[in-house]
Amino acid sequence: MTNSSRRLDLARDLAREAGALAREMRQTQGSGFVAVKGPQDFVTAADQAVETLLRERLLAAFPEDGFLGEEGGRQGKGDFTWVVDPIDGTTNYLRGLPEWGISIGCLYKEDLHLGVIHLPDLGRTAHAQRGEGAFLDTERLDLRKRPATDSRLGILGHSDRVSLKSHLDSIEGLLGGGFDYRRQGSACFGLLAVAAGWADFYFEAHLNPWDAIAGLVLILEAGGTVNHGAMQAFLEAGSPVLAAHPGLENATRDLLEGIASRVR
């Protein structure tokens, strides 16, 4: 077994005893399991604990690498760097909203290379890695034999890291430009969804790399399109992110690109 087969098979295994870890401190959770970070934004002490586990046996099986998560930032460098939200949808997660995720997404120096997002709640995991395919459970995911529809339904984020005004008028080019679009709080439910055909696009005008390697990983083995800032300032500082179905038109991919090109 290659050594990037072994990667993604451990990675595959950890988000699963990860999620079955925070479903279970989700229902003990005592005194002092949640702490605010800013409005909206929660950290609880099953993101932790999911984090030091999945920072400590990747390690463990793989020193040489670098990892970086959303609660303990960086630790080491390599050729390979684990990218990785404990939980993302922290909010969804502690009300009981299924859309929230485990995602472990890892890089080849700069190339985006393996990704798995686990879905605790609803019992699926999607897993690729480059050049493999991706795949929902057993199902392989090929957006190409799943045509983009009349619908046009995206899904989008939202983040305090751009101004409210920004966010409005992305609604507002998305409406007017004939689509319809749904807001999870989770991007990498977002993300899955457009792997799996479930949603046409993904938008986000600044998202951090921890919610987004996976997903990017998995659309692209799907066959879809991913649009983010260079990689390097990605990992330091966050980017837009667009991810689309290949089926778009020219028309409507103009139309998402425009909306992106104007964040602030």
Ligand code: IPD
The other form holds:
Amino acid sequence: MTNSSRRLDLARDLAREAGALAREMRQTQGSGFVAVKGPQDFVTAADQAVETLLRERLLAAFPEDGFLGEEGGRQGKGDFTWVVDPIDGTTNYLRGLPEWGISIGCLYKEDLHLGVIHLPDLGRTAHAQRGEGAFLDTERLDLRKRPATDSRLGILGHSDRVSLKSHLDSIEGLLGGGFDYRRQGSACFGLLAVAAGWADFYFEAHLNPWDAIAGLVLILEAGGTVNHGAMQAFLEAGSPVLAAHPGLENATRDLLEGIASRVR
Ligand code: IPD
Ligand code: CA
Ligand code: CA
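May I ask for the structure of the form predicted in complex with this ligand now, the form predicted alone having been displayed?
Time for the whole complex; same chain goes first.
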């Protein structure tokens, strides 16, 4: 087995183990389980425990790799860098809404390399590695074989890292342009939804790398398109992210790119 497929296999196994740990911790939570990071921004003991599990096990298997996690930041440096959101959609996780996931991405130098998204409450796992295709459970994801529908449905994310005015402008642009949108509250769920063809695009004016890297690999390998800032800047400060079905008409693409370019 090559080191690359070992990385993918380990990431898939760990994502499932991490999901089981998060579900068990939610069931048995004791005092101090939840802390408030900011308005509508929570962190739980499970976010920390899952990140520790993933960091320790990934770096034990691949000590030459670097790691970047939402909760603990950077550790080590290498040609491969793991980029991990231990629980993406923490509010949903806490409340029992099923759209949350474990998101494990990996870069080779500055290139997107592999991505695993596991949705524990929904029992679904998606994985992809550049050049090897994208899969949801055992189904190959190929958007080129799945024409864009005319339902014009996208997913829009929002956080208070971006002005409310900018978010409202995006909504107005989309609804005025004949789109409808959903906002589930988990970027990894939304990106997986594009890779699976459940939605035509995902747009968020600011995502951190741990929210997006795994999902971007899935979308590219499923044949979709992704727009984001240069990787170094993305790793340091985040970036707007637009990910879309490859069959969107040019006019639709222009509308979405226009919305993305007006973000403040
Ligand atoms: C958040 C979710 C949300 C997105 C935010 C993210 P978290 O991640 O993905 O959907 O809109 O930008 O910060 O805090 O639940 O890991
Ligand atoms: Ca996140
Ligand atoms: Ca998180």
